[in-house]
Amino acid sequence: MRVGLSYNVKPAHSPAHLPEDAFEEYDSEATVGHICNALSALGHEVVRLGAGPGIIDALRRHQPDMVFNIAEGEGGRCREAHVPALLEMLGIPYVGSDPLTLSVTLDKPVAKRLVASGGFPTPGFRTFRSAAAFSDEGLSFPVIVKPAFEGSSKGVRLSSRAATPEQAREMVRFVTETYHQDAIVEEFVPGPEVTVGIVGNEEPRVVGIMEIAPKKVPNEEFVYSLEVKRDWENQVEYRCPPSFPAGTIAEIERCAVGIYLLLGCRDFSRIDFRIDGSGVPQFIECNPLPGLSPGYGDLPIMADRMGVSYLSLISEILSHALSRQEVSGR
């Protein structure tokens, strides 16, 4: 089978007028190479499609039977939906979630409202378009201030955790003026941070649950920020599986699978929680385009620690997509 890979690669240099993390969501050339090698090892002919406007000509030229999509897109809160929407219009099967799911999950306030409507716990929040519009009414402190529609910890710094309304207002100013979008101000959950990897469709399977345990600060002060992710080997310990009580593990799995289905995720995704003082997993965000870099991406790390090789993980993701769309794996 001819499998096209759609992706965005981090540029060698970021323009000076953009934030330092402007391309944080994009993949490295090494990650693209790992996925291509895995697909080739599974017996498929692999063609690189890239993303952006150039992908239109690439699709016409290569005519793939299936597209393995990891493209983050460019510009706006619907950017992750660009490639899947194009593929649907052209009638080309692809791996991963559809345009609607990719759009609503990137927009954190929209995702949280949907998750809350389904009865799953998520921290209280408000959104603001400017520092002047900020109000602490209805919020319990501390809070964490983030861009409304970014991933990969873009716009999340160690200073994003605000203990006072004054600190929160300044972080709202930073987010709205730097990233030119609303800031979400979310009540900070002081317990452990966990991420859950899931694959599948009608009956999703939890690949693993991983605690991101800080090495240098207590959980009640820990922010999984840009600074931490760029120095993760020194800053955090990945515990997979975590040593939580059986009841907490079961509830994390219940919430993760329920939210996966509620948001319409397909084939693979990663869902993040913070565990509150009562042991309740509070939904933070869903990432239906999780990083697939072996040894660095959370999903491959979880799979590896649960005894699933990188090749097996890529094979399972592709198999779910093929089965869902009844495409031959010839």
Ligand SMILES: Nc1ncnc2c1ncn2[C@@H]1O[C@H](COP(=O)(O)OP(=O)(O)O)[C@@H](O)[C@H]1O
The other form holds:
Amino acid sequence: MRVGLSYNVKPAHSPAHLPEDAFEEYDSEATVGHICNALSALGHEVVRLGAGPGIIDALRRHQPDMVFNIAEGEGGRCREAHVPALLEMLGIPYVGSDPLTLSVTLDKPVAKRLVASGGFPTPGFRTFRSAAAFSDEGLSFPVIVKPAFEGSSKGVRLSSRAATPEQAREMVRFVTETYHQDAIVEEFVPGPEVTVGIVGNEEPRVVGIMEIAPKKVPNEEFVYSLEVKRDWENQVEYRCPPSFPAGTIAEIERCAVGIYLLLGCRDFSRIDFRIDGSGVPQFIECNPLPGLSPGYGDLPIMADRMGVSYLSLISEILSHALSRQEVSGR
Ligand SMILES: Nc1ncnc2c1ncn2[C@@H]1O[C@H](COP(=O)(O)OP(=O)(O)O)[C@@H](O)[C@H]1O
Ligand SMILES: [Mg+2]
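The form predicted together with the ligand is what I need now, so please give it after the form predicted on its own.
Next comes the full complex, and the chain you just saw is listed first.
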């Protein structure tokens, strides 16, 4: 089969007028290379499509049978939907979630409203257009202030956790003025952080549950911020599986699978939670385009810890996409 790979790579240099994490979500050349190698090892002919407007010509030229999509897209809260929407228009099957799922999950307030409507716990929040509009009414502190539609900890710093309304207002200023979008101000859950990897469709399979445990601070102060992610070897320890009581593990799995289905995820995703003082998993966000870098991405790391090799992981994701096409054409 000829498999196209759609992706955005980090530019070598970020223009000076952009924030330091402007291209944080994009993949490295190395990651693209690893996925290409895995697809070739599975016996496929691989063509690199990139992303952006050039992909239209690349698709016409290469005529792939299937596209393995990891493109984060460019600009706006629907950017992750751009490539899948184009592929749907052209009738080309692709791996991963559809434009609606990619859009609602990128917008954290929208995703949280949907998840809450399904009865799954998620921290209380408000959104603000500017620092001037900020009000602490209805919020209990501490809170965390994040851009409404970013990923990879873009716009999340150690200082994003705010203990007072004054600090929160300053972080709303930082987010809205730097990233030109609403700030979500969310109640901070002080317990352990976990991320859950899921693959599949009708009967999603939990690949692993991984605790991201801070090495240098207690959980109550831990933010998996840009600073921490860039220095993860020193800052965090991955525990997969975590040593939680069986009931907590079961509840994390129930919520993760339920939210995966509720948000319409396909083939693979990663869902982040923090566990509150009562052992309840509080939904933080869903990543239907989780990082696939073998040594760095949480999903490949947890798969590896659970005895699933990188090649098997890529193979399993691709097989789910293929059987979905065969069964329903969706
Ligand atoms: N409500 C919250 N309570 C506690 N920590 C949070 C909360 N929201 C985010 N965080 C911390 O900030 C990190 C990044 O936030 P997240 O919403 O996952 O954004 P991103 O899409 O950039 O990964 C999380 O991994 C977690 O450590
Ligand atoms: Mg996250």
